[in-house]
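A single chain comes next, written as structure tokens; it is the form predicted on its own.
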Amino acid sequence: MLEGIFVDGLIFSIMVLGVLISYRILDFADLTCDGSFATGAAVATMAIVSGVGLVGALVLAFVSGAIAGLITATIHNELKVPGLLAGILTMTMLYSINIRILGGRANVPLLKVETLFQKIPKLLGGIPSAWALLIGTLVIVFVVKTIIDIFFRTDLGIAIGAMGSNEQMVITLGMNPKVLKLIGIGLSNALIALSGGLLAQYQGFADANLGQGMVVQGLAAIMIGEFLFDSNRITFITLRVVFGAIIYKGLMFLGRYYGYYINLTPSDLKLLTGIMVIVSLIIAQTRNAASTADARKKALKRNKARRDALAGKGGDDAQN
């Protein structure tokens, strides 16, 4: 059980490393996910179904995801169309596509044929499946945060996330932040594409639906992990999301099995997660404005005891 939760919190993990380049670096608004999601899982369960290898099925699930979000950021490019309504109008359509490339049905199961999790534990034979499975997923979710991690120390990840922090600055220096956007935006559905490829082989199905209310377990999942350290390092702040994924889905395995005690009943997660959300943010700002003060008595601190020895010297001075 416990197991479970860590493989599904490390799946969902790479989800919200997705949510962290749009909605953290990119500060780019972006609800394409809540359908690249499902795009993700989709194409990968047709693809799987069709006779297409285990990786090729998730390289193909990644491309997917990135399309889409080459879709929102042209949207947002070229049309003019605010971030938040770009993703709107993705979202929208990848409905309908998802439900075309399921061949016109809403949920497709992997039941005949083998899945990625299905071979993990014989890859690992002599370990318990279980802890095969976590063993496995463990490592693509390293590979994968590795690969971020060093892609985000290049100039052109140092740029993208320049141009989250100061478009204008970007463009002083030459670039230009339509093509860092393309880039960026499709980066981050094309991972969101792949937890959803991966999610599928793991439940054993793919559903229309299965990438609904995705952004904002993303953001929860983010500022949980925001609590648990600080740094600007973008090793440590990938690190922190796949700890702040496995905790949220740990909350949500607590609320779905004991939540009973309190009257609490599935139906009631998505309202959990909405004030989990809520709760971060008031947490987060009251922890900044107290941080805000404190420079502020310290930097009145040190000039006053600036002044008193300026004070002091200006006598001695005298005295001389």
Given for the second form:
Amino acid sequence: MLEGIFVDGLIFSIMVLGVLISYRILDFADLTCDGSFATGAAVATMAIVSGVGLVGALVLAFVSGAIAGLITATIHNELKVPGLLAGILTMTMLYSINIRILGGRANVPLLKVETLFQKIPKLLGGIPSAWALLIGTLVIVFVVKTIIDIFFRTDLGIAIGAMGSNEQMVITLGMNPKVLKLIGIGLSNALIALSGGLLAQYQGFADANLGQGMVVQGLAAIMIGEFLFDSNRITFITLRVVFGAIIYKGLMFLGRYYGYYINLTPSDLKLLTGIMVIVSLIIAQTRNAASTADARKKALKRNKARRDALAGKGGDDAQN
Amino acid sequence: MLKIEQVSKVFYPGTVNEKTALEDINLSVHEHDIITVVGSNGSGKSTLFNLIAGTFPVTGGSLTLDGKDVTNKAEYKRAFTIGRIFQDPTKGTAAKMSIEDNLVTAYKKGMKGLRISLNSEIREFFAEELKQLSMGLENRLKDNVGLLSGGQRQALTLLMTVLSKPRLLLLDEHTAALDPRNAQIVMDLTMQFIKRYDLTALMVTHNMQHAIGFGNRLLMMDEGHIILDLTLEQKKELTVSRLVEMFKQVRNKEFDHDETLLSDS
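After the form predicted on its own, can we look at the form predicted together with the partner chain?
Starting with the chain above, the whole complex follows.
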């Protein structure tokens, strides 16, 4: 049972890493996610059903997400509309496209085919299958996280981070922000779709509505992670995203499992997630205000000390 | 190295808000010139800089940089030759990134590849360069730039700009937002770097003493025109009151900038 939450959380964490890239690193409010997650699931499912290998299916999911991201970035770049609107446009269009990919159906099961999550326990024979799944997923997430960590330590990765922090600086330093946005949003959605492709295999079906509310869930996970520890190093930032994703799934599990005591139904979970994000924002803001107030008090104290010292010195001079 | 011919800029053409910011500007900047630019608010100094940098297109006229026509070239492409520092210290650096990440972004201009950026060798080089600022930043390479003071950020911006090896430096009142002590430090560093890296510079300033004291040429702008263009010889005898007098003669009106008259350092 517990392993299930971890596997679920780990698969989800790849999606959250994608959201991290768009929201936190690029500072681009990208809603494409809600569509591209389901696209990844749909593409992977249809690929597996039609006999493409498991790895091939995941590669296709990754690529489909990247294309969705490129479309959003292109709409934003060329039509000069805000990222938010560009993302909503792509997301809405993807809803139709996803049903097309699924062959006109809203739901396609992966019944008589072997998925990655049935294959892993076989590969790791001898270990209980629940643990084998956990180890297998852990390895996948570790590889993805490491690749992201390395990417954001390269010249290109750092430049993408710089653009998220200060677009003018990137222009002044001779880089085309449009290209950086294409790469960043493309990568973000590629990861989101990859996560969708993994989830479809884990739960055994793809659904056109799979992506609904994903952005908010991703944000909630990011914010939970940010409460854990503070850092400006990419290794720790991605690590806390993975932790945040697992904790979020754990909380949602508690809500589903014990929620009926307080009359909670699964359909209430989206409301809870939203409230979680709002509470996180309030806590972050209060913390911020507290530290500013603290700094202000200290500054006043320092100034007073300096004045006193000057007055004291002045007095001495007068006596001399 | 920079030739501005018949350049004009009209904002919101064809609307009630139509405003001519620059009119038929002609200017030739020679290699190694250090030109100070003064003028009251709205005289067109910043517009001129924005046109040179390519932030927005000219309405008419042409710009030649290093013998190449750059009139329609994108801002990020011109940036290979031009280094620009703004009045706002937050504009030149990325607050959410560490000092070393900022420096490494500036170190190589243009689109980046997939090489791992930082290693001990390049960190040592950055620490060595940061020592020149005498602000202790060489020990804070991993700190976020958002933690630095305005003066430190502007000094870092200056270092980043020269490390990116521009040939023309555009300084848009880059010390105006700093306290007098930090303004002096950044100003001294600026002149030091211009000399060491053999740069050509255009510097907008509200400080008349700086305008007279620094550089080999002085431009005064008013209502979208360059109204005075003084050489090093003419500058030598110049005082603030003399400059204001000249303004009155040329424009037949009072120089309306209290701040410039009151600033004393």
